[in-house]
Amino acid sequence: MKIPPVKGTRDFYPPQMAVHNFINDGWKRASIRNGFEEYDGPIFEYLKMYQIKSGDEIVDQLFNFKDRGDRHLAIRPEITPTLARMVNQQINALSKPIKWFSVPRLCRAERPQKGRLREFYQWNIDIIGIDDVLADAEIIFTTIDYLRQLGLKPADVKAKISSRKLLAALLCNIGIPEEKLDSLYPLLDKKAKLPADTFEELLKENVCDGAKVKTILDLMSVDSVEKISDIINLNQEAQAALDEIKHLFDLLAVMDIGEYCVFDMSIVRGLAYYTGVVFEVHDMVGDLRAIAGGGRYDNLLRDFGGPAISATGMGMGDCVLEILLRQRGLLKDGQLQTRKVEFFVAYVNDELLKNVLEITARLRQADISTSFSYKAQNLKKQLKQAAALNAEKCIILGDELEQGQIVIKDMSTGEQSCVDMGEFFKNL
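So, to be clear: I want the structure of only this chain, in the form predicted alone. Can you give it?
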């Protein structure tokens, strides 16, 4: 009986692994060139960690279990709680700001759909210890820096940016009780996913005041920070939050990614733990879900028993990103090599196999990828095998070996030359 992979998971055969490495390696390069350090944590944690961050309703979305010690654990669906726990453990020993990144393998017990699987990889970048939108600008810049390096243009993707602080101030300004905000955010976050009339009806159920409903609908449709003051009179708190978001856009323009960034008040991010700037990166051509998302979460470390310290971050999954790259023609089947062979060592007769192994071993010890034929076959077939392996050059052992010489064949041009073997190894 053939056993298939579990629904919502992926098998990474060499071609798929090449794509996986292409994405992951790009994430790591973007992180490092923007000054982030890599970290990781356990693949499972105490279930309570995720309940603290996301509430008890998160339990049904996780793969959770009890271990032999009757401890309730969960396979990690995200790594931000792990980050908070790790930072809290060494908070006094860590120099600020903390700029960390991670590319964890994550699992969520949910219905698989396009761009959303039960098992996936996610790029996370976080800056902890900077209470200034400059840190938010750094997070957004690093995100766009990676996407831009892939060849994605402003016409392809946009970072839609808003502010939870600004939204909270505006809602309180029109008379929405502060204690009701956390329950209202998840609904506002669904605006783009619901028909307009459905969203309005749900909003009326939550806000029993026609004038307030209209004001909220007007605010959620705003696409420019300048238009907010036309809808509502700003109190001191709202004005300060508005000035902050304007400053953020000024910074993003200076960092030369202004074309990639737009203001969008409908970006709310459903989780209650966001406290300031929030953003999502969206595909501007198709109908894909958000490519990336994040924002400021100044209270999370405190919620995990640590000090009140500023933090902001971003997460980007590999599933939606791969779909987007394929749709834009930036990633094609067969485009990425599954392996790289610098030298293939071929030989004209079986008596030379010992020499083949000696040369192969010396090249590999010099950290040069090298291969050879495991079975005796004529030179033509060996050269064909070398081409199939995408070998850059072929070393051919023949009668010249008696004089200490080998033949080097360039597989791309077909040119070949006879060189002294001692000089060849000396010049590696």
Contents of the next structure:
Amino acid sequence: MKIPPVKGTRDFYPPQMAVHNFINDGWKRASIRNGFEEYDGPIFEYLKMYQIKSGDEIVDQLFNFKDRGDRHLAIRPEITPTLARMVNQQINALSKPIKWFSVPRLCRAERPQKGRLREFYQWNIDIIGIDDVLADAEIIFTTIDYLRQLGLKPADVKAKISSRKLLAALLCNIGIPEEKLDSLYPLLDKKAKLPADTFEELLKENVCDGAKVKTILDLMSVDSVEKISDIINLNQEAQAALDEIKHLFDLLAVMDIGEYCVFDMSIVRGLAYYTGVVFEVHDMVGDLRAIAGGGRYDNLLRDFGGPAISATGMGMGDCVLEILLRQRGLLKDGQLQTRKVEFFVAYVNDELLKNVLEITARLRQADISTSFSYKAQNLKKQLKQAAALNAEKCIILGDELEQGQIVIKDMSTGEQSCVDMGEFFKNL
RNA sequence: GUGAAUGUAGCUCAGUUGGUUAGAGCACCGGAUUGUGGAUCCGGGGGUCGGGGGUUCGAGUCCCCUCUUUCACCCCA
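Having displayed the form predicted alone, please output the structure of the form predicted in complex with the RNA.
Below is the whole assembly, all chains and molecules, this chain first.
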């Protein structure tokens, strides 16, 4: 009986594994050079953990099950709750700020579509304990630092940045009641996705005031922080939020990623728990879903039973990223080697197999990758196999061995020389 | 969860209005007088045509159901 792979999962054959490692290694290097430490947690947690942050509706969006002790568990759909739990558990022992990263494998029980599978990897970086846009700037910088290092230019990707705090203050400023905000956010978040007239229609239904709708529409389409004060008179709270985001853009410019960053009021993020700066990284050419998203979530640790400590972070999945890199020609099939040995030991007859094994074992003990043929096929075959393994050099064992000599052949130049075996090992 | 499209060798696809033992390229394996590689040539293995049911003398081809994949919606942590 043939069993197919599960819907929305991927098999990583060596070439795909090479791609995965390429992405994963880049994430790790970017994290480390930006001063983050790696952590990880279990791949399943109590189901309840995910309900705290996302509500009960989340349950059928994730893989959940009961263990034999009747505990309701779920495979992690995100790692932020685990991070909150881990940090809370040792909050007094951890030196601040906490700058941690992780590349968890996550599962969500959704129907797969372009750039979204049911199992994927997501790079997460978080800074906990810094209530300053400087930390948000660090998060955005690290995100862009990685993308830029891959070869993506400002014309390819942009971080669209806004602020929940600013949005809330502005909406209150124009007279939207505070209790209405939570229902308004998901609608505003859809602005880019809906046709302009549909969006306006829905906004009218929600706000029921023509003048306010007009102001909101004007606000949502501003492309720079400066223009906001042209549209409405700012109260103190809104002014403070505005100054904060201005400051953030100053910092980003100083860090030399200004070209990659734009202010965009329509970035709202669906989730309720964001409290300050929010951002999404988007592809500027195609119509891919967001490459990365993040923001400040100052209440989350408290919601998980810890102290009120501010936090800000970012998540980037591997699916959209891979599509983007392929579209831009920054990742090509066959570009990444899956096979590579330094030495391939060839031999001309079966009596020499012992010598082959001896030499191979010695090289491997010296941490030099080495392979050989399991059959003493003709030399042509063996060199062909060596080439297929991307061997740098071949050692050829033949009659010369009687004088303690081996032939070393450089596979890229084709040059070969006869050397004394003792000398060879001495010079390794 | 809703809707649409798709499914023939490992991969990319041919397959005539239903008609004999279902084909190609690439890949894989093996050979071309056994001590020199990525080429070329020759040969080989491999498919219950996604699965099940139906119509028919006869189904890869037509009908129904189901599964997969893809795309969009919902959602997007």
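This one's a predicted model, so the numbers in the text were calculated from it and none came from an experiment. Heads up, when I say rigid core I mean the largest set of C-alphas that superpose within 1.5 Å between the two forms. Residue numbers count along the first chain shown, from 1.
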Note to self: Given a superposition on the rigid core, I'd like a yes or no on whether residue 17 shifts its C-alpha by 2 Å or more between the two forms.
What the structure shows: no
Check: Comparing between the two forms on the rigid core: C-alpha of residue 389 shifted by 2 Å or more?
Finding: no
